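One chain follows as structure tokens, the form predicted alone.
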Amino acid sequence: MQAFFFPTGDALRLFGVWRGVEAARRVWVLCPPFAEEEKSARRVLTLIAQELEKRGESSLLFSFRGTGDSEGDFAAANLTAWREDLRAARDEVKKRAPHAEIALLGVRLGATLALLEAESLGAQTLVLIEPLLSGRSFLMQQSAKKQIRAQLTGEAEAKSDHSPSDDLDGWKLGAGMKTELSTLDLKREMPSFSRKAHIFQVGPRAEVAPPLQHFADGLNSQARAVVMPPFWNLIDYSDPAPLLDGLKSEVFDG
């Protein structure tokens, strides 16, 4: 394992944890999901870089701009400048290992950004762990959160109207990824990937839920249900087995 910094095409440098062999046939960027559900997810994405690495496999697991221990301040990020350091990983991969193919591995925003850079980063492989199909759907969410918590600790009196919140759990939201994650949307403008993309739903549920599964649809894939709890939610461990599992049978063994 080897943690270092990256650079980016405008001077920022990225926090990156490659875990490598020599000679890998095939190299995985691990995309992390958004702020502060990267916090929750970092230990499955580990476990997950630590059984490709078993596999023969090599991974890149970084940071996106004003997140984790990368450069850059999240204030003034944005998707496009996010897409640009998912081009950035994938320059550092091909110095690293320039024959080997390329794979994405994506959860939530992180597989959003995956697809939406896919095809022009010529990944041959594609997982996306819960895709964000809609970024309006996510700020009313984190917004409506953040509400009940103002109720339930009284810090605030929390909002009646559901518009967007310029701040999600301490992370304040620019002009510009406040507009771009509102029009996100991946149900109405569904992205090109030639390859067959695996999709996991992670969750309660043991069926997969309409919307995903015609997103799955698509993309002329098969959408998977992984019954466990949303990992990128939760303080406490979560035993990522499941998931793990799922990746073997689906992806890793295929």
Given for the second form:
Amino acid sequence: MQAFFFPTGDALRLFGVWRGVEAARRVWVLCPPFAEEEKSARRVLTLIAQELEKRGESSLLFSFRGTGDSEGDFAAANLTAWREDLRAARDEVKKRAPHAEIALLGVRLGATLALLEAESLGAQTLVLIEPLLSGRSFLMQQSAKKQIRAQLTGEAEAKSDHSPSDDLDGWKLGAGMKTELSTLDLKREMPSFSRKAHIFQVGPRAEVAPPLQHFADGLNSQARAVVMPPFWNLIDYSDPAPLLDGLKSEVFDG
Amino acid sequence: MNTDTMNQLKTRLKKMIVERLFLAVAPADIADDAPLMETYDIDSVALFELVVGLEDEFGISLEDADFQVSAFQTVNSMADFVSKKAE
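Could the form predicted in complex with the partner chain be given as well, to go with the form predicted alone?
All chains and molecules follow, beginning with the one already shown.
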């Protein structure tokens, strides 16, 4: 395993962790979700990277600008810049493993960004784990999360000097990020990807929910339901075996 | 909303609660007036799952202005909340 920084086009340094050999046939760029969800998803993404390494495949797990150990100001980040960060990650992979196939795997917003960039990055494999279909819905949910905590702890929401949806669990949203998230709607504007994507629903239901199924149909891809708690929202450990098993049987063994 | 419709709504809510929180109880065993947070040890993370469940399965979007934790105290209060939002 190597932990290092790699450059973006605008000279920031993003933190990344490389697992596996540089001569691997396929290298995965692992795209984490947003803000607090990144923290909760980290362990699962690391387990996925370790599973890939066992199979002789390599991966780069990185942090978008303004998150984790990457440089940059979160409040100044936006989705356009994060898409550029994904491009920088692909460039780093190409530098280290010029002949490898590129595969993208993302969780939540990381999945959405991976889909938006997959075609232009030349990805040959694309795995989307609970892609964020509606940015507005995401913002409302995050605001509800903040309201829950404030009401359960008696913390006065009025202490905040900006509206609840400007601050997600301590992550202050910049105007650009808020605007881009508010207008992000994959159900209305389906990106194109010329290959089949592997789409995973993670939650309590064994059947794929209609909105995600519709989304998968629009991508000419299959969606699969994995029954396990939504790990990106949890504080406690959740057994990732159902998701890892699904990835093995649907993607890694294929 | 008439009594039958309200009862159907409560049945759907109980199923959603059990599924979303991975509870080891039958939905029918949840009493309409049982204090959910105390009875099932629901914390802020679990409560958030119920918020997501309302949106995913009932089409209820929670704006900041109308969000109150008290709406999630019992199945009865959740049903009242959902029926009012659906009006």
